[in-house]
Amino acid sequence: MSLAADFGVTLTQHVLTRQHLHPEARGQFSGLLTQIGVAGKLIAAQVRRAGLIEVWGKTGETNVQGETVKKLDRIANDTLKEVLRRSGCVAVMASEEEDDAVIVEPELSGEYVVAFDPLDGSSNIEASVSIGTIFAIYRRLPDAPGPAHLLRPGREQVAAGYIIYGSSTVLVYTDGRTVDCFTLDPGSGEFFLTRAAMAYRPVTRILSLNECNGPYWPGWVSPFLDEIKGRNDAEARRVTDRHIGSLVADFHRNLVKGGLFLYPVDARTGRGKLRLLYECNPLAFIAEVAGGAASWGGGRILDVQPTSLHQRTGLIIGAQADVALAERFVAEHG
């Protein structure tokens, strides 16, 4: 039996069947999501060939974050920019790899604004660890300058998603109603629906964080972790640790299996490491639609008003009850 017969619904079909939920979009919303899927296929092909065509290494550049740019980072960034530009659906883009907002020329400009991390986890490329693309979609604002389209609270997103390039290529997206997962069939070149209406488990089974950062954590983190780990007793081990080091891969595993991801604010600098626009907002939007929650430690991620394109923040994301528990520890221990 073919994969199409097993799963039936392709990404394009799924998007089109939900088109009536966005009547104001006049077809551009569906087109945009489909084109993001196309970009994901192109990037997946390059990821599979990375070692063969010697794109593993560094370009010699640094991005606006001060990080070394990998060759595959640049390929993914350029691929997304070009596909989105040509889609006719996008007016403004912002990328973690670009200093400034990218304005699409008027003759190709559309109704939406997209912020993206073209290749999250790229430090893991040489080790063949799962990496991915994260994206956030907003409606274009009337008569606003380029960056203003993007300096908006995450709650104004109309869609968000990610693509993981690992043992299989999967695309997960939400339009604010459900979170649905599609897997790429290399034979047909189509994304097929494999997990519909994904939802967080109410109980945390997995903790995801880099415990070697313990000396730099604020005071609340260690007692909070003791509380979570204290759920393990002689009767059963109820919580385990899994940390991949690619945010999008950690997030996806936790969504599927029930986990809590933490990247606290650094106590030395008072700021987080993860990017609000390109990583935290889209994943927080997905988490909330899936019945979870996301906080920066002192409130809801989606309520944060960005002040710059490359703003950083702390992140606690997972089951509602344990995100709320973390916030209580922040209030009590600082």
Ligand code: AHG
Contents of the next structure:
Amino acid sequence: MSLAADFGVTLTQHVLTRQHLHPEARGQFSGLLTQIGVAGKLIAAQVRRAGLIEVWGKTGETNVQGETVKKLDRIANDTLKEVLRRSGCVAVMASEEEDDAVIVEPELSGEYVVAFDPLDGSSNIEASVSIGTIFAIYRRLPDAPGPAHLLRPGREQVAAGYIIYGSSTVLVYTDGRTVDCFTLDPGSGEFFLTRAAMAYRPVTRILSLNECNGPYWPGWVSPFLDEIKGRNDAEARRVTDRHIGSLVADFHRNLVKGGLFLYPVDARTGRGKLRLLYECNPLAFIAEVAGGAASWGGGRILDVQPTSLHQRTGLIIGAQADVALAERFVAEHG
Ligand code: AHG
Ligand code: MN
Ligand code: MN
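Okay, that is the form predicted alone; can I get the form predicted together with the ligand now?
Full complex below, order starting with the chain above.
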């Protein structure tokens, strides 16, 4: 066996060898992606110690959305913020855990802007369930760094990805061409390519949503779910239910196995729960590159013009045909 066959392609090698596909990126893109990988390893190391270092406990503060911030959210936020700042590749950041845009000082300011959810699914931490980090990357604008760099439709992303701290640690990213998955080898501390050019299955086999929100759903959701569940008959079970409650982990499982995730708007307020900039946009970009689709109910997530950093939206994300079917139900039942 040749030596080359004994180990896989590392994240850094993968990013570097694809640089020629992005001549406009001038090298900083590779630096940024590899530094996100470094932040992922640092956060993974902390997540693995949850419970041992009392990071389960709450900090007592609340974030901009009025939710209690757990210590691990803060650790992940500070880690990402500091690694990205020092990378020299980033000009502006937005985070779920930061009220305002974070501007990098001029000496370290770079070509990109990044929006991130440092820890998604944090209500699952104390039960040792999969959680993750989600990120969206844009090129900076020519004007002075500020929130406007981040208030752009998701279709302007140049890359997006996530890291899952689960039974293994995986990093998935897209540069707009392919979606590739890397698994952290705890022995060597390297991310190795484990799934190249990921693509959705055209058939939905998994349905994932919080069904206890039924009383607050708009009219289209129940008949739509009945339609999907109606695919099961005496002959075969073609669809099943899986819901983790960590969007990033639900999304990843659905991408790997073929599933549809829904978090409809609340009929009482017309508002969704999930955040556009750092939850829905990056996952929508990944979904589309993988041959899937993402909608807020009345159109493509990536076409929404954000007006605030922490804007919320409804989300339907998965295989194209079933996202389109959901949109037809929205049009018919409201
Ligand atoms: P976060 O932990 O970053 O606040 O996000 C939690 C999100 C998402 O991960 C999950 O799908 C959803 O909230 C779960 O909400 P419900 O408990 O309302 O189902
Ligand atoms: Mn989240
Ligand atoms: Mn979060």
